[in-house]
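Next up: just one chain, as structure tokens, the form predicted on its own.
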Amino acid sequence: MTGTLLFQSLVLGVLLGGLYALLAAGLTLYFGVMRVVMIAHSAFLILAAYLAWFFHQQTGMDPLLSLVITVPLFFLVGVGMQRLLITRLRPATLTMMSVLLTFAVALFIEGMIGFVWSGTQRRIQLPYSGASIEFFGARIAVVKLVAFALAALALAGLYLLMKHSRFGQALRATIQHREAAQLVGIKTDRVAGFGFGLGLATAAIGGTALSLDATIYPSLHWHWIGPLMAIIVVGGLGSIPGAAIAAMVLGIGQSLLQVPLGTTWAQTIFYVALFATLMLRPQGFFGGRLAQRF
């Protein structure tokens, strides 16, 4: 591997890691707030990507503008899903039953996408889709930069919301200790609903970013759920900063391995990291105090 190729792989790894961090943030919120394993998160990502594609097809405008519609829509769907479905599960078996429930939701979304838009592969063609810029000898696709910028802005907004708003403080308190939060007057059920909605809102942003540089089809979500689950386990369940660090490390690792191993084998880094975490540090390498500080 030449120096230029190594540098380009590192840059692409950072861009990919930023997108992974955004996609995994919602999964971390679900588990942190309600201990829910949200299998349907990646299905909502693909649904958002399809909505962005459909918006572009109908209006001819940049799919990023569809966020004005999809973000509040997904937030409301998340709040409704938490209140109408998740809260009806028994607390003693919530985590286990949430897997089955959200698996069914993922299948429903996949079937709905296939019914409305068929199983044909779709891709958004934009004026800047084939454009690239040169950065110290590395050629970086503009769509990857746009997706990374969108992910960075979304994560920065999420950080500010969590750290510098009353809702963020209530949400962090609910994540850290639900019963203690109730004792100080926080309405944890309402906070959990809004937290669930916030998780789906990140899915709307992530899916739109994904649509800029990916060919989409209804069953694509099964390709994403494994790596995203690996990220939140490695990062520490419930830790958004941990998930972001894990996403960046694994994204760079995947990009570096693509040159000698190819795209398919490079993705095994997520599962190797998952097995290593479960054997060596089940609570996650970046969990614990890091999660508490956030």
Given for the second form:
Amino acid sequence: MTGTLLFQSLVLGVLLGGLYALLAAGLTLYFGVMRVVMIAHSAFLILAAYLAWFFHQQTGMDPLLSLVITVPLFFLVGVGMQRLLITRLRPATLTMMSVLLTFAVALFIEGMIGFVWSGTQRRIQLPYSGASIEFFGARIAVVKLVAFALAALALAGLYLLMKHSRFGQALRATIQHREAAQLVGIKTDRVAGFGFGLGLATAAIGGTALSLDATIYPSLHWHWIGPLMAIIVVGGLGSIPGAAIAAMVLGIGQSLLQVPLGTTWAQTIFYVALFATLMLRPQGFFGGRLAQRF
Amino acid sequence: MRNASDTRLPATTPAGSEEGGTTRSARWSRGRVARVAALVVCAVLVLSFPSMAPNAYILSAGIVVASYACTATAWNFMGGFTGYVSLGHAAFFGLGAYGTGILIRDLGLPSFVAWLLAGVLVLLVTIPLGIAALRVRGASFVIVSISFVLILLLVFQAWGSFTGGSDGLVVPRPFPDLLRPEHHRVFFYLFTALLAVMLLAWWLIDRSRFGTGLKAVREDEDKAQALGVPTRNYKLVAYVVSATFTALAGGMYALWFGDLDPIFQFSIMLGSYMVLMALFGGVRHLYGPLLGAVVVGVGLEYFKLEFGDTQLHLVATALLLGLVVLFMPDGIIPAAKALAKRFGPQDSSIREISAAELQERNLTASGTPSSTPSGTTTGRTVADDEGEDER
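Having gone through the form predicted on its own, I am curious about the other one (the form predicted in complex with the partner chain); can you provide its structure?
Let's see the whole complex now, leading with the same chain.
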């Protein structure tokens, strides 16, 4: 019996870890291209979830279709944010000030969501909301599977884009060495803007996936930003594979710990991992040179 | 021999160099007198605020602003000197508040003994926390500081049997026989006294070798380390001092307000207010956080009064923080100085008199008769004879 429970939470952990991995990949992108820690990432995540809910509310169509609108929209917002806000900061204090700036953006989004849609908790009711399938004795909600599939597809797409396209090469070159990338003719400013947009697009996808099976409210993003930040520090700032692995490990850990400890205490695993990382390897477990100085 | 490009002599003073020195020191002491006078006027204004406040609401708003000023100044021990932005100082505020409350509840200590003891406890707790957090710099440090608040919020909400959880923790009033307005008045003075101690400590550190070391960390940590500044220990001391003062402000708040809730004590908003206020006023200035707290704090209280419970105060805070970060990251004190300079007389880098005229003026100013043959220097410009010693 406990074996089934264990397997059940393991599967749920993998599903949760997939979503964490996608979101952490977005955070890593921002950090890679601009050395910016984007506190507003999870606020955009919640905003996307609200947009999906609103889309469903207004049109009655499946919230997944809202991706057609939100992904390009968030991409443009990301490019605009990089161009209009982040680049205005002084290079010397960019890292610190960008944290404050994106923090302000997060507060702004939280406030505007609360103002427009009120603080009431929202949830999408779908025909397949209650459905679940049996998988080797574990019951898995269909919405969680859909969310995971969405996250996995987006991550795979991101991987292909980064590894096998000219734009991906330019992006990786910009992350690795900005000046050198400029010397070989890469327009690093434009690439950095697109990188930012890509990161925000992951928030749009993640938010839509989240909206399928979560109750959303404006201040929910604080529950996401802590774990996501812990993931990227544990994984090593700037390393996308590191972030994905850390996300999986910690997501599964959280899911397993929920059984004996309950949801609240299980969340502390992220912070325990964060402090363990700081004491043992401040640069993160998978980070390269990049992470050391930040 | 004096050169035409020699500007050591103040050209406008009619007397010699020795007297130039004395007038400068006289002017400096005049500035000092003005500064002391302004300080006294401000102190009198602040101290007379409780008797001028028309009603208890205004007085309690004044106390809230005073507590903001305390927290922002306490934050500035770390943020201002070392440049490490901590978004999580609310953790120490909440620890101080809860520490005070729990010590009174469980050990039955007198209120202010519990308050001091809570401060000492936070000081001890901060040492290992600081060692862990200060292993990283920049963005990672901010992440760690935010995680302090988030983790403590989780723990204090979940551990209801010890902290009261979401039901809150009632802290007994230290002066049970005082009426409410009197109670407010006493606490206004207590907060002001705490603030005065903090400002004095900041001023002392600012002038010390220790403070110089911290500022070196802010400007370039690697270079400071290379020059032999014990950066880690200095940062740790600054962090501990900052956290302890924040905890004392939190404990004072607990004694005043009497009711604690994890949501409000361990709130990210509280930590961000500290940063916003300090940045708004100017982190490099002694009174910067205080000024920021007065402006932003009054604004926040007004917003709460006017718009009540809507989410607009989040939006307003966000816009203000964004504007400050984008357009005046050094705060309003330097921004106002720069503005005043813009409307004042323009200083230009181009000299509009020739070298000969300048030399003539310098010589007549110092009272010695011109010994230079006038023919050799006429018509020459400063650029020509730079570095030459002409006789």
